[in-house]
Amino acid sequence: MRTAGLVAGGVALALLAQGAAAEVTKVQEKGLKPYEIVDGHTIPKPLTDKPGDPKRGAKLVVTRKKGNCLACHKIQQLNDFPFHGNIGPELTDVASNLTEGEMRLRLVNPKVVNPDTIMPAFYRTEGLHRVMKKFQGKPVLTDQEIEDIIAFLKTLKASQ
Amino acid sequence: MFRKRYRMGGIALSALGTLVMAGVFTLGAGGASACEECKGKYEVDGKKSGYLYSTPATQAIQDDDFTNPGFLWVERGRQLWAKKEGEANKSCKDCHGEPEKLRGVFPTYPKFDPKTKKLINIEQRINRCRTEQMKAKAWKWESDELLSMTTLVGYVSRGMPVNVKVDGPAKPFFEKGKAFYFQRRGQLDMACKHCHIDFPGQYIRADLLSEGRAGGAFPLYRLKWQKLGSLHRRFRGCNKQVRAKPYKAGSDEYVNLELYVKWRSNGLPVEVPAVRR
């Protein structure tokens, strides 16, 4: 009897997959907006209703106390700013490689994609160890700042 | 006179030039040379000292004992070495003779201390002689006195390989230090290993990442600090830059971490006082 039940369950799952129903994981951390990770690799829906501002996004990418993405990524469109690190891949053409939702997951919590990554999760307040008092309970970037950065990343295409 | 100039950390370099010209400055054996014994040893068994990740300009400052500002602390250490202090009215010299007699001691710390049943590092060992042998007050962490004496005790072992033991009673402390190195921390959620094992030789913004081994380099003169600093000060900096609460210098956590970091450096030469950006 039990075996049959198990098999039936398996079939149900397979059917679900065949019906292309996406696997959705809902996440809600303390003090942050809820969001949905789809199929473990994308957050298709924006975190805010207000569209991101690419100009502000560019500034956040450069600013050390904010995104500081240049610490690890080279972005040729920002060559006016000195010292681009080379820990992560170059982002000069990132808009050709990733969808908006994939970028969003990368920023919100890259550990979903690569648990061992050095890249910080920019939208987390839980599961962290010994956070300095003044940063406790706060994400590195706000929801709107994440959207601003994504708006900027979407402009990054290597010139043809 | 000497003390006054030395306190002006910011202009230590130019002050040093003046001291040399005035002939006030006396060096240990070897004259203007660098650490001859270190040469060719900055890479051992695939482990590289932070020296090899420094720019040629920074290496050059370290390489010449006359331009290396860390020698101000070696000198200050020598003055303190001969100074009688405490209720016992004794100096280090009264019991130990010349500082060179302690050659070989520095590379073996931290080690297990049967008395407290935990690790003891070199700063703590020096302070134990102050409190127990001299009946004097322990020097504060990061004080000029403790830095100077630690630098002197390191300097007399220059060129010798770091050689800490991590088996036997030291083992559980070593394991704690290792766990620390691999534990993510802070709002940026990074472990030591993410920078120093995964990406040495690559740039994080303007900084070229080293292997974060400490080697036999600390206390070292950091151009950014404009003074000499301890390894635990460096640990605090590396914790704070990922927005993690640092521990106190001299805490059990940092001494355990120190053992792990020095074990990763076993075989690299003592190069105190090193110079880094």
Given for the second form:
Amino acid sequence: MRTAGLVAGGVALALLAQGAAAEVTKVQEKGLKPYEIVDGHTIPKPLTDKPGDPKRGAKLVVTRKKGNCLACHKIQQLNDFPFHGNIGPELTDVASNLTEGEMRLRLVNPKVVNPDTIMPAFYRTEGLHRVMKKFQGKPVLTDQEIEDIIAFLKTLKASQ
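Right, and the form predicted on its own of this protein, after the form predicted in complex with its partner chain?
Here you get just the chain by itself.
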């Protein structure tokens, strides 16, 4: 009996270890730095070697010609800015609900997480539809701008 239990336990551990292996998708688009999507829900590694700046990120979030996040999202910490949207989820407590890598994927290419989303992909150059000619082949945000926005989003907690 003891031997059978040990064998069964060993098989269970082997199956768990096999299931724990992360599925990694390597992405390389023309003109962009390569990155890896892990398990279909996170880009755990930053897109740059330079850390994001939350002050620059906050500016991008409210800039209409860049991030323009307030067009769709409410962020209570930015109540000084008018016209918060209600199409996307509220971001007031996003740092309590998503990891840095999950935030990164949602900015880079949210369709990986939700194929039906209307949120634009901010760091893509390929596979996009209805792009104005002057923006074709260019991402909306640079790799550093993505990291700056993430640095800002990491500060957003409702308990503050």
